[in-house]
Every structure is written in C-alpha cells, then in structure tokens.
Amino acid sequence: MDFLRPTTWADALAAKAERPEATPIQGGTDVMVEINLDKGRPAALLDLNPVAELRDWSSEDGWLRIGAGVSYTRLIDELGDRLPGLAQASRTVGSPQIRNRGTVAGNLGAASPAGDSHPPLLASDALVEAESVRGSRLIPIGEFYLGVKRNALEPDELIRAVRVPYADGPQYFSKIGTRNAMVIAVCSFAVALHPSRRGVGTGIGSAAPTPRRAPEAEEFLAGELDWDGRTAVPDETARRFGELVARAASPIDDVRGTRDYRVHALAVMARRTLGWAWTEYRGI
C-alpha cells in the first residue's frame, strides 16, 4: 500500500488525478478502522493533514464554509452558536479523542448512512464543494449520497468543504444507540426551522441504505404551525409529524436494532426534536 503526503492543495489535487484509487485520509477515524479489521486495503492512502488549506474556515453571504480539514471538536467550540444541529451531532460523535481529529468531510466521504453529521446537513440543505484538476463543483447534499457508502464524487475528485447556511431558527438532532456514548447509530434524526421561508429540514440517519430526508412530513409540518402567532403546536399535528417521518424510512433488522425498533424510534425523535425546536421558537 503506497503512501502519499502532498503539502498543498495543488499537489493532492494532482496526486488524487494521477491515483484516483487513492483512498483521502484526515482523521483516520473511519479509513484506519477499516484496516485494521481487514475490511479493505486501499491501493494508497492520500494523506491530507499536511495541506494547511483544509483547516481554514469562512462566513460569507449568509453561508459558512467549512474545510475539510475543520475537526468536529473545533466546530463545536468555533461555529456552535450559528450551527445548532450540526454542532449537537457532533458532541456525539465518538470520544475526545476521535472529535480532535475527525472531520464532517470524512463522515462525508465514508457515506455510511448511520453518520452522525448526515441528517443535520441535510436539514439545513447544506453543499459539498468537490474539486479535482478539472475544476470545482457545488453538490447538494441531498445528491450526495448514492448507496451504503457510496458518495457522488468523481473518482479524481477530493472534498475541499461543506457549505452550510447559517440557522435561522432552532434546529436539534437526536441519536438513539445501544449506549449512552461513543456508540454508532442505531438511528438518528435532525430538524431544523427556517422561520424566514417559514420552511422546517429534516435529516435521517442510521434507518434507510442512505441519509435522507421526509419531504412529506417537512410539507405538512411547514404549513402546520403558527409562524406568526407561535401558538402551541396541537398533540395532533405532533404525531401526524413522527408518523410521516418514520414512514419516509426504509430500516432493516441488524445487530443493532429491529426494522420495527427503528421506525418507532424516529417517530418518537420526531415529535421530541420538534418539541424542543417550537419551545425555542416560541421564546425568541
């Protein structure tokens, strides 16, 4: 297995055209796991953490641009406050120890769909800025995912960043795994309220071969609830919401949970993350 360590950006972008077989590594937190239990051995590893461009970030427009090589334990003490949703998911994410080295571009590019930060990008209809030799490209996140680990990049392409919007209203994530920490997902669930276009995102992870999200529950619940008045969002209206998102899933039996266990768990997230969100809302 060859080993590359380009310094610049430049010169990944060159290695990833001339090996695109070459697997990127930042963290290792995904790439080095599969290794080491003998899941996969890549042809090379392309190793990113010396291109000191991945680790910057920017705020424009509205829009934050975050590097692929921005670790989760610096999102969460840098950009929490304007990224709710992502930054809760990624306090969940493994221990310490795997949040100082771990990156959302990582978890984007494994593609599992049990990733913790999958469901709130989606909510929050984030972007994934892809580049190789040819040229860059902005892809939705919602386009992103193709299959179980399977992402839309090119085979020469790298992830230089995730765009995502600043919140503009409450957003929450919530998890369920068979432990309290450092646990993968058994499945998860993010939404997000968009008071401006009075518009509600939501993300779901760990129940379906992909990360997606409920357009039909995100409709319903958009044209439900009292933007203005901000009254109290009816018993009703609650379930009719966890019912819709669970029935966007496609969960299966595994050693981590039932089909059954999943679709009652998300329905249930459901209705708690929008509880949380409206209190939010309504306090503002």
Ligand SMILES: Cc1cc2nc3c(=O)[nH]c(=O)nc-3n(C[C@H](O)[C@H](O)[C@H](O)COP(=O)(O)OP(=O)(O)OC[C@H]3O[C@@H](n4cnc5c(N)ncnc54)[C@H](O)[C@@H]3O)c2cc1C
Contents of the next structure:
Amino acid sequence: MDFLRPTTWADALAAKAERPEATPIQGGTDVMVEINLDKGRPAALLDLNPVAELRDWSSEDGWLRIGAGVSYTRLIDELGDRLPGLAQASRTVGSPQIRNRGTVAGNLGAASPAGDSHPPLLASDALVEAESVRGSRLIPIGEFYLGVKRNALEPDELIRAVRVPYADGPQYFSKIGTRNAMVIAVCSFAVALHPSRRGVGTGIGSAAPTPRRAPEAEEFLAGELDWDGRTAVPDETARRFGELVARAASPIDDVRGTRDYRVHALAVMARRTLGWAWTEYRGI
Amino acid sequence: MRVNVIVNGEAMTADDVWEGESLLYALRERLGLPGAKNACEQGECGSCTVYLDGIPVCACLVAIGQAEGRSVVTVEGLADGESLDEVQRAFVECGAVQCGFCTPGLIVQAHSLIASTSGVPEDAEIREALAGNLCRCTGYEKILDAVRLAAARKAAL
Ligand SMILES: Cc1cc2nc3c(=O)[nH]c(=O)nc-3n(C[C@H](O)[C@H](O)[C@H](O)COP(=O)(O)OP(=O)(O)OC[C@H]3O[C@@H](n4cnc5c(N)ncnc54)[C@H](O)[C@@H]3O)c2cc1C
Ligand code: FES
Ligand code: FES
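Can you give me the structure for the form predicted together with this ligand, which would complement the form predicted alone we have just seen?
Below: every chain and molecule of the assembly, starting with the one above.
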C-alpha cells in the first residue's frame, strides 16, 4: 500500500489524477474501519489532512462554502446558527471523538443511504463542489447519490467543498435509533421551510437505496401552508404530508428495522418536524 | 515507511510501518505506550482515545501516516512522573475503575471536557461528552462522580 501526502490542493488533484484508484482519507472514520476489519485494502491512501485549503469555510452571497476538511465539531460550533438542519444532524453523528474527525465530505464520499448529513443537504438544495485537474464543477445534491454507497464523483475527482445556502427559514432533523449516541439511523428525515419562495425542502435517510427527497410531499405542503397568516397547520394537512413522505421512500427489512416500521416512522417524523418548524415560523 | 510523531512531548520515530496501520497500533506495538487500549478498532468504544493536536480522537481510526509531524498525548502523558493528573486521581479516589480497560480512554476524554469547561459541568453535559466511551463494569455512576470531583477541584484552584 502507498501513502500519499500532498500538502497543497493542486498536489492533491495531481495525485488523484495520477492514481485514480487511491482512496482519499480525511477523518478516516469510514476508511479506517474498513482497513481495520480487513474489508478491503486500498492500493493507496491519499491523505487530505495536510491540505490547508480544505480546513477553511467561507461565506459569499448567502452561501456557505464548507471545505472538505471541516469536522462536524467545527461545523456545529462555527456554523450551527446559519445551518441549523445540518448542525442538528451533525450532533447525532457517532460520538464526540467521531465528530472531532469526521466530515460532511467524508459522509458524501461514503454515500451511505444512512449518512446523517444527507437529508438536511437535500432539504436545503446544497451543491457538491467537485474538482479534478480537468476543472471544477458544482453537482446539485439531488444528482450526487447514484446508488448504495455510489456517488457521482469521477475517479480523478475530489470533493473540494460543500456549498449550502444560509437557512432562510426553520430547519429540523429527526433520526430514529436505539440510543442517543453512536447509532446508524434506522431512518431519518429533514425538513426545511423556505418562506422567501414559499417552498418546502425534504430529505429522507436510510429508507431507500440512496438518500432522496419527497417531491410530492414538498409540493403539497408548500401549497397548503398559510405563509402570510401563519395560522396553525390543520391535522389533516400534517397527516397527508406524513403519508406523502412515507410514500416517497422504498425501504427494506434489515437488521436495524423492518420496512413497515420505517414507513410508519417516516410519517411520524415528517409530522413532528413540520410541527416544530411551523411553531418556530409562527414565532410561538 | 518511516513516521515521525511527537508523543507526550517527545519526538519519536518508527520505521518499517505498514501504511494501513493505525496510530493506536503504532503507539502500543512500536512506541511502547500500551496505555490507550485496543478493544473494537471501529470507533465504537473510545478505549483508544488520545489527543491529536489537542483534540480527543479514536487512535484506532487515525492512519499512522496522518499523525506525521503532529502532536499526540496519551494517558501516559497526563501524569507528571509519579504524580497523577487531577482526573486520574479522581478516578482512583471515586472507585471509577474496575477492570480498567475503559479507563485510559475515559480519562483522556474527561480531561478534555474539564479543560474546556469552567466550573463543574452539568450531568447531561458529562454524559454527552462520554457517550463514545463504553464501560462494561462500573455502571458509569462512579465515573460521573470522578468527573464531578476532578472538575470541582479544578474550579477551586
Ligand atoms: C463509531 C462510528 C460512528 C459513526 N456514526 C455515524 C453516524 O451517526 N452518522 C453518520 O452519518 N455516520 C456515522 N459514521 C460514519 C462516518 O463517521 C461518517 O460517514 C463521516 O462523515 C465520514 O467522514 P470522514 O472524514 O471520517 O471520512 P473518511 O473515512 O476519511 O472517508 C469516507 C469516504 O469518503 C471519501 N472521501 C473523504 N474525503 C473526500 C474528499 N475530499 N473527496 C472525495 N472523497 C473523499 C473516502 O475515500 C471514503 O470513501 C460513524 C463512524 C464510526 C466509526
Ligand atoms: S478501539 Fe478505538 S474506539 Fe474502540
Ligand atoms: S472498568 Fe471495566 S470496562 Fe470500564
């Protein structure tokens, strides 16, 4: 096995172009588990820790550009006020030690359907900034997940940053697991209200081969909410929203939960997160 | 490959290191520091917790090459010779140790919590900070006692 240690972003891209089979390693919280448990030995590890450019975040025109090396802990501490949905999801990842090392970029690289950052990224229309020696491109988050643990990166590409718009309304995340810490989601759900364009964003985790949105549920709810009067959401509307969210999923039975449980839980989480979000929007 | 790491303030070098090896393995098997324990090797138990550049991490999930040129502090590095650190002393006094396997990781993680809070942290805060450190023996109550005692003593200084 080779260990590649580029110290600049340009060198990292050159290394990946030369050795497309090399496995990038950031926090290592997915990569090292695989190696320790001998689930596969990469031909080479491409360590991104020394690349200083990746450790920064910046903001421009209402968007945050979060470098691939920013840990969950820093995201929560430094950006939690502007990205409440992503911060809530980040708080549920693993344990403090895992959050000190793990990154959203690593979550995207792994592209597990259960990854916790995916639902809030979907709900807020994030963009993945991918780059190679050939150039840079922005991949809309909805086009990033291709299958179980498969994403839209080309073999010579690396994730430079994740771009997320500032929250323009309430955002909530909910996750089901057996305890508070250290759980892979049985299923999860994120909602974001976008009052400026009277829109609703959603993200479903761990209930389909990839994380996905619930477009019908979004459209239905956006049309029903009393954006100006801010009156309470009728029970029937919340129930229907939950139903449409559950219908967008295609879960399976596995060791963590059954298909039926996931469908039921998604509808409950959709209703609850909507309740929290609307309460916040009404300012009560 | 050769790796240079500053461990407990001392520059150390290891040769012929396998590239896929973890920092935990290198500490225990090559650098003579068996304090950090190897239990799960998948980040679940926290018994391998060490400081990497001042931040507590699971040493089993750091590739040894990622520690090149960086500073690592293990449980061995907290004591000043024979004189135990405040957190270590509190664990002994409160009976927060039974088999002791989880202890080194818990001590480093608790040390970090206490270093970053002023006063005695709330119980919920302690539980959250220690959520990634599993103990099969104590039932955690005495560990909480030890953290509160160490924090109170530090606050009184
Ligand atoms: C004990 C434990 C608990 C966990 N709990 C959770 C949890 O609750 N929720 C959750 O979602 N996940 C959890 N995880 C999984 C893991 O922590 C997350 O997926 C994390 O986001 C991975 O980030 P990382 O930086 O450590 O990635 P790494 O392990 O370094 O990399 C992960 C993948 O992404 C690729 N990659 C990394 N950086 C880049 C880049 N810049 N460009 C291209 N590809 C890249 C790597 O090649 C690899 O395929 C847990 C893991 C452990 C060990
Ligand atoms: S051995 Fe590292 S967390 Fe268990
Ligand atoms: S004292 Fe035995 S595992 Fe904690």
